[in-house]
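Take a look at this one chain, the form predicted alone, written out in structure tokens.
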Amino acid sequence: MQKHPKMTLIFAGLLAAAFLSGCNDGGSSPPLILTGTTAQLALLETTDLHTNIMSYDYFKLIEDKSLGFERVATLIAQARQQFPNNLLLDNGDTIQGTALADYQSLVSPIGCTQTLAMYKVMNNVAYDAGNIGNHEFNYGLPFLSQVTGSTLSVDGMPEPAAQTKCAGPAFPQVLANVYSAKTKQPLFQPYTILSKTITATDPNGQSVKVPLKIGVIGFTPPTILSWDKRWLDGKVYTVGVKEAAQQFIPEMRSKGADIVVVLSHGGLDDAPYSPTMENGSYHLSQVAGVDAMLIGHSHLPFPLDAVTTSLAAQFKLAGVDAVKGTVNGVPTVMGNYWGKDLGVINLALSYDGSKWVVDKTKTTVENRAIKNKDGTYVAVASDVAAAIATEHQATINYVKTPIGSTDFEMSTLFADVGDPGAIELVNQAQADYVARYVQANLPQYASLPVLSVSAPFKSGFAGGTDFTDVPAGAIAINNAGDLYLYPNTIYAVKVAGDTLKSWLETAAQRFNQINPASTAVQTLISTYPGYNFDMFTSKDISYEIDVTQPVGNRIKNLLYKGAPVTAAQQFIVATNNYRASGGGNFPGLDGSKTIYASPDANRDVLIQYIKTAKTITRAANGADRSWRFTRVTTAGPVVFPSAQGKLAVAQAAGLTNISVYQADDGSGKGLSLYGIDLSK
């Protein structure tokens, strides 16, 4: 049948009228989207900011251009200009991590009407949504409820109707896998559906405005239940990330979500799935309906360039493309940590006549670093510093408060090879605190020896400036914060000698296995985190670490006061809530051996110990090395990284078997390679 020109015009007019009607505020019909219409949507991610708002190190009281939200804010502005269709999302571990965070939570807690400094600057750049990370729970549920502007319904807090809703972020925060034990409902809203009007291109090449609904769902590691047991026990519980996703993603779709974006505060682990696994993002990618994933927690960039790909074993998994940025085919990004990078997924969308689909062949994933290729850094967004000038200066004033003095440089520069200079003082403070408590309050344990473990929390992961390094002279609060990095609380555990040995065997994973016969250069330090390298620093206990042996068979000659430690011998060990409750997966440490869960922070106990001692000396507080490497002669060099130009620190600590092997290790991170003679 031949089409009549007049009828064609009438039909076109009706279509136009329908489209315009759907665009009116009072219209109920959605605008007509033609099959084949395409669009781009950029997902911009920050993650693991840890309240690094300024490019500033509060422990060293100096600028640090390598990090900071004030520089990421510049990248955000640039990306928004490049991608008019965009969403800005944060993936958690946002409110804890610097002296500024501790100042606002513990030292001078902010009031209900005040917005947390971190959220203040995030509000100013207009985030669209955010996730709740594991470190959000570090200060307890009442504080989390306050600063997120939530009214959490949990035991120990008033009913939500009786709570005052405080100032918080101006964007929704989501979390799907943590539930209130009281209500059996999600602690936060599990997801949000964001309605956007985006610019698209119709099949005729014309620019059109179309609606798009983006569902955003959040997940955090279920292991928060052990890491922050003192705050969460009996108050919340977790469900598996996969189970939560399978429940809520169909619900999001039924409510109109065109695209589903997962905010997973977890890395990639292809081990068999468990509802309690720490890093469940790999398995989340396999849940039906996931269009894109923004991940975090692992403090790594993803995707990686060709140089750094070889350094990230976590990403060498089946189905993971660490260059293109896909996990089992799902576009995935992790925007590094501390404001070092902005993650960008540029989703290519196509309308197939009934729904929007992601064109994975045209979707790109990248990390944009604040460090330029020429070694310079992007400029700061000046309005960030202006927004928190008062909070920033108050934190600086606080951390400058003097509390004592030291006659030696206390550092972790060579803690991996035996210098106890920054570890022993922490151990002494913890052991003194626990011993006094036990004598006063736990007479049934008064005859047991009290030991203490601590670890080099800053051990070069982020480069040559990422070490504890307190110079000789006055000690201020910021120095104590450098010596004890985290807002943990002191716990005491009662363990038998076999558990003590297993504890040390686990910590000894810090080292690679060395082949004495190899003539090749061998690297001593493994990828096992420095903050899990627990060590004793006491005259009473001694042991050797034999790095020529496989993991689990390295601790030799474990002695207490000169006698071999027996399997049944009982000890009290001062540690922190993280370790005592299962953090780091140390055998036997699961919370069941805790005999005292202190309310006092390790850092506060350390500060008080320094105030009492007044003068810290190497002889009394930094020379007791409980462990040494089992002596072995190697055919080739054994090397390890530390900051450049610091050999004198090792020599001052009595480490005469250390030498400079390579002044610049080539990583661009301010590190040298040092040699160690294991025969001495």
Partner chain sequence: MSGRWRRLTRPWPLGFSLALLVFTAVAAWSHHETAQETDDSVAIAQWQTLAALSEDNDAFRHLLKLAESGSSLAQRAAGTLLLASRQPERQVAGQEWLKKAADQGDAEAAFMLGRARFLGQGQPLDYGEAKHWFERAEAHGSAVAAYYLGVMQRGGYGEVADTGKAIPWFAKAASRDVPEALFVMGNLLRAGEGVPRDWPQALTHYRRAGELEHPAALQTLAMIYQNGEMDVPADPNQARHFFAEAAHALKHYQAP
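Following the display of the form predicted alone, present the structure of the form predicted together with the partner chain.
Just this one chain is shown here; partners and other molecules are left out.
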């Protein structure tokens, strides 16, 4: 420490010191800062919150302590206590990701005077600035404009002057690499310069208040242009993150930014730089003038402990110190996702006589998890739940809201032996959706038949309660989640008859090979997962499964509208992204057959179909069996497991060849063994 530090006058004048504490905007009374003055500034980062406000699972309607802003808020309060000089920054992917987010955007879109629940709780803890992530674009530009309190100037929206500025975040949002095609200007302000008065220590050890200007600039993956093409096509364009940084950072400096903090919604990728690359943070770290980086998008914590680091390939790059938290020497943090962590960079600053510089040797970077080392979780900040109690309850009510009704119990209890009761509705919704898309958009395929497959996703693996089982009566959103378990999007594939047959042959691995001559008890169901037992449920297509035959030779009498399906006959089949891209390892389903990769979720399409149909009936939506077992008389009993006490469900489905073989199968999982008479 210097004994007689040189005084640096930003503006000469003896009286300047008198104004020191009150001045923070670089106005007419600038302060004195002694060379050698030091300060700590903590940068607190949340990223990829995805509207996980409560520690709550809206699909299961139960608490989930492993995530949630209400717990991160506790970490924020603690960090602010610990670091009086701090900035709280959010790195985007904020407004999308839970049923609450969908409720406020799609189901019951909030009005102009309302603030999104997510922004509401962020306002309450007084964020200093936020970035725009790629998922902010998921609901389209008008919605983004509204909820961010912006008046975006883009094609398809009124002139900004004619727009009402709606309620939104009470903190500035920045984004430097997305431009409006209409104005050729950045869609949002590219950066902001925050003026703070911080507590520093002068070279004499005295605590002093000094002004500090922090420039905050934001970046999002340029790949939004393809990911959200349906909203963005022709309306916005991106520029490379590096070029945008090289343009704006000097501008920020010239406007007085003492330090520059990059909010980069992207991970680390040391591939050669391209202005369209998804994860540009590595290259951003090499742009002159970057003092610290808050990164995101990859749903990982950075830095990591030494053990975890060895598992994260993304961080094994030259110039990246994943334990210290530096990228090419720049202090860098990624605060995980879904409100699991708070990222903390404790920047050590020192004043060199003309400017503030970051002392990298004294700067520390860490991730603070809501999960404690002993496996417990930090307590919630109770004011978070209180602030959005109405929105939270509305979402729960929405999830429980009837969207239609059914006159029969829709279950997968006997799907393995022919009850289409929980599957036909899914197939109808998928086929209807794809057929309409093909008619409107793919005229070259308009003459092809559109079929649909689905499977009993829940088929008793974990026991008697592990079945789809929607009782007769009202159908709610969460029932639709039971009818369509997986987070899939609809895909349509174009396949030939031979691929169709091998698809069904693969699915028929669900069954063991039955020896008709054996007098022993034979179990019908193999270990092949039920979720891969794809089936048609349509009057148009029919086939038999001959379980006496080996795998690959079981599908018999495959007919389309009564005529044998030929190897070359073309079909469109509605399915999901998992199957179409090779999930389950079905022959020929290698991604190359996809003619439509819809952005819409199968579950949402099902919900819409139920809303339109209103009344679901056994006759119309649960009775079309496309397949049956090839009839065979067996010398001994053939059995399969299902939930206990459910024979009536089989009978109601018209399965007259089922009986109770053993009321308790002895597994302790609530299962019975049922017998099936394959001769009927």
